[in-house]
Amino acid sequence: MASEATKRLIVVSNRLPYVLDRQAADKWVLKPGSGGLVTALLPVLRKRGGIWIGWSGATEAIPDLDNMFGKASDEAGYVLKPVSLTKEEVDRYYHGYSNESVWPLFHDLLSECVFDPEYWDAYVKVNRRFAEVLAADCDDDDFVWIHDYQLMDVAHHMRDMCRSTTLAYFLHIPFPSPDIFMKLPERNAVLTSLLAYDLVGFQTRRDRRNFIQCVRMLVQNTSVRPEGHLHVIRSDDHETFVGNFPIGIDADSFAASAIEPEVEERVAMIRSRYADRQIVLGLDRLDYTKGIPERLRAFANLLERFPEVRGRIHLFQVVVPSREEIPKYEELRVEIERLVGNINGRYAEVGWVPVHYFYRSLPSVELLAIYRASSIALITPLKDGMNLVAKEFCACSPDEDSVLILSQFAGAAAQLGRAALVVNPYDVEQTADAIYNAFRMTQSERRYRMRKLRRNIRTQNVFWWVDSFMRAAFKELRDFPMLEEYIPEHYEHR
């Protein structure tokens, strides 16, 4: 039998680190994906050994699919294991039951759930195949690591199959609490599933104590008890282990990319066209939890409040599109732009326009030029799980001098808050008044506040996530300090 230290690690997640591209009607290629994930989980992957399952991204028959996945698999280091799906269960399980029910009712905005049975159907179906996929290839010495809101259910059915191989999950979007968690027909099943988990893991404390006052309030024959900096529940004859791990990204890779030639010639063009103006950076992908609007309306109030910031100040509003197969997220874009356009309209003058909007995704160089270059970053989710784009502006500002202005109700404000201007998305004018404060902030106090945000995610990294997951799974880990062995050579932990 395999020690905890040696366990071949298993990923499970909803798509596979590869991305499927049709080049031409009937052909396909096989691009490697990235993220902060990716890159965590890679050097842990080769060292143990391990396989990666998840949905292939296609909803057709693709001729020579394994063999594709054969050829990455013997790239990447390790298994690549794709999982087949209809349209149909594309449409019911992920468009439709995780991204219409769980996500909008897990970031506390009932008003936009779709609860509809065949939902609820098609994902226990297609989290019983990926189960099926999973206890095909795993042994009960394996350690599995299940990721995010699209598999909850997927332990239950491993139980279903008599299988006691470990198994730990990590939600990557916030958890309600119990008064909106209420809402769901299927809650009683849902913390079901959850509870089958050997370890189950959250961004933030507050995740985590919504969890344990959801199983308290609705799942009867349980009892808590604190261990260490975890919280331990006992359902009938089975002991789950629950905290909290705030992911993070990799931040000195982010930080020497930041300064590469390309990047600074191009933060160089920015700042000379925009010379002795400033630029305020919102990034997010399509999708109505990100506060898109109400960021707009706060900068539109700042315009109106403070006309010595007009001709001074630029708004980069950038918009990656997203699930556009959902009504909703076309009506959000609608919006989006009628709100740029009125803006624009009213405070524009010759030679200035206040914002600049840009509906897709950026190149990589782009992207990090616009971190470098803008003075402020304006990350406003009325409710997000941690928020990566906070710690990736931190980690592309080597010079600090730019501010950071965070929602309270993201994930990554338990961790940055100190050193970030704090706002209520909902309120537009505290949120206007924090973009005038930062804009006239001295340099000295821009300097002191990004120096501390920078220190806390390069400590608090992508692999002291892993690192941290991994001890609280492993019990004989969990008293010491770090897992060196599966840190790259690159990163020195302070």
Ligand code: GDG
Second form
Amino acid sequence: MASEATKRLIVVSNRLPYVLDRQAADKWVLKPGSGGLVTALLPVLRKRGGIWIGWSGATEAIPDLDNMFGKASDEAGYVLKPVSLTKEEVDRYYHGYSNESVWPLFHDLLSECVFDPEYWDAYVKVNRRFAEVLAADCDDDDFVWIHDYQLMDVAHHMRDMCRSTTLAYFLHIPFPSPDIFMKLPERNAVLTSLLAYDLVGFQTRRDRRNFIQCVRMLVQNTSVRPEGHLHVIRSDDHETFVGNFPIGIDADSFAASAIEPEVEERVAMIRSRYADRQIVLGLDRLDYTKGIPERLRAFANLLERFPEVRGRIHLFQVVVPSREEIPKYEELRVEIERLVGNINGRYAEVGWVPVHYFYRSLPSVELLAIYRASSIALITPLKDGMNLVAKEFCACSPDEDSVLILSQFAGAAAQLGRAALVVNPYDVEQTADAIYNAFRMTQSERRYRMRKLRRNIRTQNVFWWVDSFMRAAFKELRDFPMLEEYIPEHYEHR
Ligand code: GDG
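Got the form predicted on its own; any chance of the form predicted together with the named molecule too?
Full complex below, order starting with the chain above.
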């Protein structure tokens, strides 16, 4: 039996961290994706040796796929294992159950939910396919870490195959309260599936509490007891540890990138063009959970009630296209563009346009420059698991002369709420007041608040997140200090 300290790590997520890019009708290339999860897990995967299992992103047969993944695995330093899915499976399991049933329900937006028994059948079938690929590749000695709402049912199939491997799961999105969760037609099956894991991690204490309450109300013959900072749920003869582990970012790397010459040059250009004006930044994937229409209404309310800010403030609203195949997302885009048009039509003056709207993904230099050049970040999701943009904005504010306005319903508010200006995103007047307060805030108060935020984000970074999750999973490591294997060389441990 491998010691917990040396167990191999197998990561399972809906998508692999490499994306297939079609260059011609029959020419595909594999490109490394970016993102916090890959950055955080890379040192552990390389040190322990590991496998990453996920959907390749294609729904058709691709010539030479195995060879491409073989080469990418050599380059990555761990093995990439693609799971194949048909177009119909992607439509029902991913666009359907994951994104039209679970996503809106878990964000408390019942009116956006579509429940269809065929979606659930496809979800179970695809989760079983993931479990089969996993079972073929893992030993009972491995440590398996499964991610997010698309894969809640994998452990259940592994147990059906009599596999006793340690299976841990992390939910990146919120977990709803019992009142909301009870509406899910498959509520019992979902809870039973989650209880087949050995460890279930949530972003916040709120999510963990909701999950435990749902289990208490809906699953018979369970008991819950606290154990250190975790809870243990006993159901039949199985124990599931449950905890909250707020995900972080690689703050030092963001801070270093934000002062690179290319970014500095771009920041200087933006600052000279917008001299004597403050930029308020909104940056979101196109999604109804992000509260973009409410934010635009709050900005209009600010311009109406505080006319002195006109000509001296801009809202830069970046919307990254997402889930374009779902009609609700298209309707949302139309609504956002109508609101932007109304605000600009009503308040613009010669030489000043209040809202600058970008409907595209920004290259990373541009993103970092906008983070730095903005003096206020307006992060107002209606509900969000964590919200990494809030953390990235702070990490990219080396001058500490900026303000974070944060929704109380973002997971990040649990860590950052004391130094940010916290708002209820549904309350447009309160949000407008917060923008006005941020706009007038003295430099010393900005600095005091931003310094606190940055300290928190640096300490509770993404490596700390991996470390605390893995230590919760491995009983024999729980009392050890942060393990060096999770800390990349550039991270200075303090
Ligand atoms: C889920 C949960 C949780 C955005 N625009 C551009 C761009 N981005 C990058 C940001 C950030 C990421 O996308 C968005 O992260 P979020 O955390 O805000 O949101 P989700 O994608 O919904 O993620 C969420 C997260 O999982 C992690 O657990 O925080 O609550 O919903 O990293 O930088 N990147 C570039 N250009 C853009 O225009 N390059």
